[in-house]
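Okay, so here's just one chain, in structure tokens, the form predicted alone.
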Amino acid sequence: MMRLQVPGYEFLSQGSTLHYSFSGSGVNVLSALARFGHTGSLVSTLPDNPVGAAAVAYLQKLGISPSYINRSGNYVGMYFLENGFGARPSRVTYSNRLESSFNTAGEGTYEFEEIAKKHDVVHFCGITLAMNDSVRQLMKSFAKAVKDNGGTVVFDCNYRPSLWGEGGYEKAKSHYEEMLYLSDIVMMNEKDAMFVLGMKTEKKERQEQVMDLIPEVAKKYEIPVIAGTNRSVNEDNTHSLCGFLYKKQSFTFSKTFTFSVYDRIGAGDAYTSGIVHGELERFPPEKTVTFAAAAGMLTHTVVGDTLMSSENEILRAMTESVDDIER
């Protein structure tokens, strides 16, 4: 997607300029993993015009291979970002997504079997699942090819109400369930379990709901690893973030990080990249979940959707206080 951001904290109705960049859940996860030393490719379709060329150049700058990017069509999906401040949350407005080159790519566009044979892990997200029936079918076919070839399927639930529309939870449930049955690592929280999957709990506190519902999800869909976060906004406008990891029928929670927010978008993708990295490197659960939470925290400190910190910087942020200047 193309991200179009109003400068500072203005509304679209106030601003007269926009800053553009390219992002998306897959882009954010891949670019972070590239910084951690992994290699990866984006499977997508971009327009065959200068906008598509600019997007490819941007991906390469992030360390992402464009080998599986198809070039056809005329449009790229866009979203407009208005940064929140204080009591006012940030606001994202999607545009031109249904007509984008990615959403209109037909069956046979991608060689999923060949791609699956060459990659150990493939990441999918619920934002893609919300697009249309054609995209959903392509996504499920790709996930099945990954499973058939012994790869690891990562699925981030990423439910977006504005993309599913009225009655969205009912529309989404069966598609989410198909992906969950194929998944090895799932990113979700208690709200996904309650609203998308229709699960019930008598618990009132968020952490209690997580501990009540997530084991049931793991058992029903036979998911080895489930991870997610609990965020709160404090009275002084700082945010607090705590991550959880459910693996081998046991919960591990990170410490709670409290921080100021410079740019809110992309934190969940940074957290996902931290979980995937920890699993690939076989970190202990305590290190994996705290690494992921620290990655999520650091993403809030830079402009843009993508994590810009190295593994060493995140490891340091897990234990050290903030310095004034590094010299």
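Positions refer to the first chain, counted from 1. If you superpose the two forms and keep the largest set of C-alpha atoms that fall within 1.5 Å, you have the rigid core. Keep in mind that this is a model prediction, so the values were computed, not measured. First, how it differs from the form predicted together with another copy of the chain.
The Cα shift for residue 308 between the two forms, taken after rigid core superposition, is smaller than 2 angstroms.
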Contents of the next structure:
Number of protein chains: 6
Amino acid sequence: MMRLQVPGYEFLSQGSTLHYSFSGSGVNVLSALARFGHTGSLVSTLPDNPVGAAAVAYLQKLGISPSYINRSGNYVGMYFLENGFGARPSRVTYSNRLESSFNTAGEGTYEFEEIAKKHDVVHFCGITLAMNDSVRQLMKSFAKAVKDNGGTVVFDCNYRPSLWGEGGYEKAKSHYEEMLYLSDIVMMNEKDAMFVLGMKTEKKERQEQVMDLIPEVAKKYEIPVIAGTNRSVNEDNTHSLCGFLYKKQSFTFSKTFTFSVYDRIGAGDAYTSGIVHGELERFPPEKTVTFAAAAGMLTHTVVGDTLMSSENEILRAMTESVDDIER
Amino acid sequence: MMRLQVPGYEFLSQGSTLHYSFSGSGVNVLSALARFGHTGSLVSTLPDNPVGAAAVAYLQKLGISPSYINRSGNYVGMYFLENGFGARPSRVTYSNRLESSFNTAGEGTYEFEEIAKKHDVVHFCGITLAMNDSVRQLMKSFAKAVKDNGGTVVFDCNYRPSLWGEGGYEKAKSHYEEMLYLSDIVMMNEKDAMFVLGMKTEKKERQEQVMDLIPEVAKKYEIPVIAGTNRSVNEDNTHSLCGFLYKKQSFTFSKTFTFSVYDRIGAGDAYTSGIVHGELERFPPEKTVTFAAAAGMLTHTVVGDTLMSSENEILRAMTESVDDIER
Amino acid sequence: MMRLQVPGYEFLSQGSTLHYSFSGSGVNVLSALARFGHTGSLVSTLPDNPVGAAAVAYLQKLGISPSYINRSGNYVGMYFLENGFGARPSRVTYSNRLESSFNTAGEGTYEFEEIAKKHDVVHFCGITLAMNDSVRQLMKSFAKAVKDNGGTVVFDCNYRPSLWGEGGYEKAKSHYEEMLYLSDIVMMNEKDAMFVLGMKTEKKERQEQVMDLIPEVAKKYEIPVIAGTNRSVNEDNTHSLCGFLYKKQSFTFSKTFTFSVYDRIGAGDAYTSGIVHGELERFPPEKTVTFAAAAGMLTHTVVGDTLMSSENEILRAMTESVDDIER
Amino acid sequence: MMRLQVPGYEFLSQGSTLHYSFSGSGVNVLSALARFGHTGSLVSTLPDNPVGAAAVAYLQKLGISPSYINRSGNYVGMYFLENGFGARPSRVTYSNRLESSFNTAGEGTYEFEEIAKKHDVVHFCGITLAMNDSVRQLMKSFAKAVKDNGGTVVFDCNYRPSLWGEGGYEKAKSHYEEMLYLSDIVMMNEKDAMFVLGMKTEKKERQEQVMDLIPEVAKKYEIPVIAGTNRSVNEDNTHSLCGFLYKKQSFTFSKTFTFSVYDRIGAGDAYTSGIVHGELERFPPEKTVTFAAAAGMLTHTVVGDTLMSSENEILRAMTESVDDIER
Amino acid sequence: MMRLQVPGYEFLSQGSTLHYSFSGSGVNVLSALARFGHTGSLVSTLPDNPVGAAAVAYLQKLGISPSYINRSGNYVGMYFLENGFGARPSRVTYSNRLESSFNTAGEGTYEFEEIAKKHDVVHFCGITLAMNDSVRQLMKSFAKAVKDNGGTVVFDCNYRPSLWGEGGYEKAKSHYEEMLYLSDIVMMNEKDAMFVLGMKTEKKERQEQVMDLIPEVAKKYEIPVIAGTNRSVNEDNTHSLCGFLYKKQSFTFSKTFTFSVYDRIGAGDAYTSGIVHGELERFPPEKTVTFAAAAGMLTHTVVGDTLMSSENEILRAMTESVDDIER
Amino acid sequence: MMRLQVPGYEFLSQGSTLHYSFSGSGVNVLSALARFGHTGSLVSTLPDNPVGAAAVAYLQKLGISPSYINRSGNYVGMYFLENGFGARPSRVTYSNRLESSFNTAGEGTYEFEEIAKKHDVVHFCGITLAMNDSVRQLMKSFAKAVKDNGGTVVFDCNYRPSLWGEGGYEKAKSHYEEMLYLSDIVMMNEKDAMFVLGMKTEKKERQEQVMDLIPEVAKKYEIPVIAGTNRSVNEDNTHSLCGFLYKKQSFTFSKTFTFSVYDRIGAGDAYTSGIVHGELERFPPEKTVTFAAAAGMLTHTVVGDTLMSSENEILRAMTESVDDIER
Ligand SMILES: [Ca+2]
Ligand SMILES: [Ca+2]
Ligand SMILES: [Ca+2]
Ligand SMILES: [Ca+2]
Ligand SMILES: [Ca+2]
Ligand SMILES: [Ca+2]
Ligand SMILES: [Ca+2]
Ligand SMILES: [Ca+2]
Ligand SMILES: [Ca+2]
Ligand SMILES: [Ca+2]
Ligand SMILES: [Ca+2]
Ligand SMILES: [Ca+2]
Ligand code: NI
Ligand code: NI
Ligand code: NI
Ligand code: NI
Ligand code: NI
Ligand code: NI
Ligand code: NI
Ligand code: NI
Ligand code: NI
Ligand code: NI
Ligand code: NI
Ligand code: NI
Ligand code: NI
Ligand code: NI
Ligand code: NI
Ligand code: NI
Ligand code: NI
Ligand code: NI
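Beyond the form predicted alone, can we have the form predicted together with another copy of the chain?
Below is the whole assembly, all chains and molecules, this chain first.
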């Protein structure tokens, strides 16, 4: 998507300039993995006009290969971002999301078989499931192709209530289940289990709900790795973030990071990237989950939706006390 | 529409900021007339979100009353502008035009009868005719209501080939004819007569074509006032502009202005505004047409789509030699 | 006034650009009330030059009608703002305040009788009393006209020591008393009562002083509604704000809000606007005073002197926990 | 003065930022002479507040010593600049000129005797004569002190009709005459001779008027050196500039430079600086007048009011063809 | 190199911000060829620090593969650019050129044999010859490897007098000759032949010198294709550009383009890119040379050193009259 | 040095603009002392090109005399600054430090004897000792000349491990000792004593180490005044700063300031400036050390490396509670 951000803390009705960049769940994860030394391509559609060209240039800058980007349709999905401050929340206003080139690309647009053969891991985002039937169909076909070719399917549930509308959980359930059956690494939390999948627990605490439900999900859908976060906004406007990783019937938790926030968007995708990187590099679970949580923390301090830290910088953020300047 | 302009002369794929403003044919004409001392309202639809709120604030700043702006739908139509320089043309890329709140507003959105009763003059833009059946229908109903209530209908043909697509002239003809029959002041040129209305002439020169065809149009559709311009881009990147006014079976031409160009967008609407102002103020035709042409010229020197000069500044531009500084 | 702000945290002697906007106590209150759904006009004077034109455009953008703005005189009052940070206070430097068009407008400039007839509520700011005899005279005449025509007089004491100079309290007292006798809603605190009106109390705590003195003021000057705030700057650079409302011999206090601050200017006027809105809408006192305090809090988070939040956003800030993003 | 310029080509009512700098006839001349290797001080008054401090910092940056700047009063005179483009003239709007610290500084502010003793040349600007009696008196006292101490008095007539108002020429004449009797180098043109000094000529062409009147002025007021320019704005928005120098009963003319213009303000002061530098360095008259004209030309290409070119760059501009890049 | 440009037309001593980008002869040619549909890699060295990382990101954005960029050394070569205007030339100030990572990379840094095997065409720039012995040696080894592997060597003479210093032509000659013997496509003009190669001609006109000397060069050094331009700066600040192509004993000339200039840097490399593209695509010589010249022209209108136009936009610039807006 | 800072919180690889200024330990101390009413000159070397000219202009703006700045060599040392946020540290990347004009200036560049005669106090920075033999030699000669002429030598140890490399402490020791023997006021802390000078203590707490070692240093090297700070970064990203002053065998400590941080660079030099000012003005030790610590604190709140507060503002920061706005 094209992110159109009012600089500083003005509202759209106060300012006259916007800062733009391009992001999206897939872009963020691919870019982070590129920064960690992997190579990857975005499978998407962008219009063959100057806006699409700017998006491609931006993705290239992030280290993402444009080889599988189809150029057709008319629009890039957009969102306007007005930064909040303290007691005043940020505001996100979408434009042209449903009519984007990605959402209007028809069957046969992508060569999933070929792509699946050439890649070890493919990341899917649950937001796509909320778009339309055609896109949902493409997504599932792609996941099946990956599965059939022995690749790893990463699926981030990312359920967004405002996109599914009223009665959304029922509409969403079967689509989510189809994806979960195909998935090897799933990003989710206790709310997804309770609301989207309709599972029950008698626990009241989030942590307990997680420990109750996630193993059940893993078992039912045969998912080798499930990871997620417990995030909270503190009274002094700091955030706290604690990650979990469930694998081989066992939970691992990161330490709880508490930190000041500059731009919270993208933290979830950074966490996902950390989990995927840890799994690919066969980090021990403690290292993977803390690496992912530290990646999520650092992305709260970075302009834009995309993790910009190197593996080394994340490792340092896991273990060292804060320096104020590195010379 | 929301104008999203890359500052300076960079391409979208080079820059990272956009300058935004809100415009549109109606906005430009209303704002110019407000600057000349008239009062007026925009009849349109904008979304009830921060982008719509920014648009309303901008219109108010231009002196336009928002009383008849309906707040519904999802989007503001947008265009990206990359400034050209010399041999390199500017590029305009539209986004979300067809899905805008204006274009998706249904029947019964506006109280045309009430509005028509309260206003002396209403301006319509031919671009609207290219959108969809529903909007076309609303436009014609409004024009009829104005006519029925004794108001003046201003219609700017503004035929845009890219919007009508292949076979566009045939598709457009009947819609244009309906509007022309209802109109009191029409902005058009010889190309509209030949291509949209299918009229014939044996003349080869533009000026002669104008003198041959415009009287025929005025007669056939019973239009009291027709005005238009002859515009050209010179080799040294200056533009030339000469206006005509046809009224009471007689042509009046402005002097030909030749001038440097900073931002050509909006010049046509500034010319329209000058014609409407001249007619409302009962200027003699020579003054009206030269005032309109000078308004068009000055709008080539102004950032944005909207005339920003006062009546006095335009009068001075008609008659005086160029000052370099006014202290 | 024209606010000329150095962007970021540079001093005037470091930077080279200024961000400008237009504000003032009346502008801020009118704009906030417009945002809450009321309509209103500024009664003031601005020069008939490009600076005055920019001010008018800005006021229109804020939703304020310029119908009663007289265009004469030479200057717009200005202030330069250099943002402080933490232990370093912000600096405000005035320019051209005394010689502004507003302050040099003579008798007969405004049609107070006509304006008073057409409006239900008029807001007056105590800063005006500090300017000069002529302006003071105009202010009192206007307040009398409002009173005579059955309108509501809102008066914000806003005593600024630096404007009245040495022996200021004595100079100010009679002017303040004249206004208080005419007022229906008064914004003040215990300091105004003690220093400007010379009242005595044996209490030492601010809260007790308020509860001791405000009823006395209400009684002596026959003021139906008095409201004010208790504000403090905390060690960690957060601010705390608690409002009071005295009406029908009874005090109501808001909850105490504690919050991070981006731009504190305008918070007092936002509080005033909340009180006026609550009274006009006949909110119960608890709702009025908490609404006003939340409006004051949010204005600490907003760029510029003027409240930019909708009624809904303020209501949410009163009752909900902080969201970090609204999508 | 503080120059507050809207960036690019927007009007004040369109933009939201200003670019500020500090200038004035004396500042411009001193800064240019500093760039040519001389040292000099500004004799003026600035307020002891952050605006005054920013002005001092800026003057220091230009190489001007602040030793004789008095810090008192309240304001720095200001002007807003909106850049014109092509057929649209630039607009200058003054603020706070008459009430500035410089214009309200009283008798005894400056130690003219001491300053005169320590300096060889002092530059005076005719704009000061238009301010008020007190400032005029200070100016004449200073000029007399310079004269009495054997220094060179430079006087730039710089008659500004808008400052003197109606009947201005009569009001101004005696003040100008007093200064001319004291001057050694005078900047003026034929209009000053005809309108301010009331001299007569039967010539119609500017060049002939110059050749007729300037020798008469030199004789009557016993002025060793008179210099000035013939400037014109061409149809293609280029400017032309030709300088003259009258000395020892003989005229010398520069070649006529024709050039594109970026920011014309300050060109007159750059020309003055070139003449003064040529005289101080005892350049032959041909070199002096062409150096001054080239300095004036280059200042048309420079942002701000102040010449920024070195002596070498000006010498190159006199003699060489235009390079496009210097590496 | 890192280009650090003062925005607008200020000098470094006036401004406080710089606009940065990364370029260089090789970067410009590779980026242009990527835009024309080819793929390519930069063979260079950049430091392993945030400046090097920013350079890599920028190159990726331009569509250049970083696979053969070595990360070592300390610096990126830099240049500061102050834009000239009209009579005032632009100024380029180099920093850290000689100490850059590229210039300090030692023998064995690059795998020339491998790279040569994988690429059809390699572009070399004569500026490199002026740096130091080590870099010169690397360059020649690389060219030999390309030659030995059947690749095409493109060599742009790009002789820069200021880099070679006094007696530069003698110092340079043998290095240039070595490269010319290895080259298949050479960019040069008559001056290179006369001054660097020491050839003689009795012709006085540039065009005649070209026609006299280039065939001699082609013969002596056995170069299949030689191309170059005749460039001039006109009095009205437009530039003119006419290209030539010498191939199979025959000259082809482009039409002479005359055009306004926004940022002339990079035009030579754009011309080179056009010639290389034409040869790779086997365009007829007329098309190749005019395509190259149009590419050079358009790069004068583009911010930065790098051609940003597509093949289609260049083809349109060759044949069509100028549009002012493309919608 | 030239400071090239990415605005806001972007990385170099995200942004496209830099904010530049000029600083350095000597610049910062001189500028602060100028702000406190002293006059001083920088003794350094800058290139005779536009970058050097911009540096000179900047120093002048800060109130520093350029009389002893030699203009030769090629470069100004530079550093890039990417601001950190919270858990993400700032990053400083040097460029061209070793090859700068300052570091390549040879023997005989400066007239130390003359300068020493004309100045009471000269400040030296330990960073210079890490550069090269030639610069070290110049530094020591200068210090000797100051000593010989009865001036006060101020020496700030400022040991930077990354500049000295491996085995740095041994390399540095003798150079530091030479300077310490010549010094009258030394800025250092317990680490310098332990690591650079190789002194031993059995204490574990920093405060105790200071009290153990500093008197030993003062005695051994006969240093009348030693001052330094104890600085820490707190968990909530605030910093704490406590200064000490050792003089006449007695320690004085400032109160511990805890404060929010905007731009920490330059705080050490501000502290040094406060100590030097206190000594020059013969403040009592309590006042000197608290003044210096408050100066250090305020410089954490100021953009750039250089203290921008007046003596009065620092005095207020020592004693008063925090104001939020000064009108
Ligand atoms: Ca972020
Ligand atoms: Ca996410
Ligand atoms: Ca325009
Ligand atoms: Ca139009
Ligand atoms: Ca505020
Ligand atoms: Ca207030
Ligand atoms: Ca200028
Ligand atoms: Ca002048
Ligand atoms: Ca270019
Ligand atoms: Ca080139
Ligand atoms: Ca700082
Ligand atoms: Ca330091
Ligand atoms: Ni703004
Ligand atoms: Ni995802
Ligand atoms: Ni968070
Ligand atoms: Ni850019
Ligand atoms: Ni129209
Ligand atoms: Ni035009
Ligand atoms: Ni700055
Ligand atoms: Ni008020
Ligand atoms: Ni507050
Ligand atoms: Ni703007
Ligand atoms: Ni002057
Ligand atoms: Ni001029
Ligand atoms: Ni500037
Ligand atoms: Ni090249
Ligand atoms: Ni050129
Ligand atoms: Ni950016
Ligand atoms: Ni130091
Ligand atoms: Ni600190």
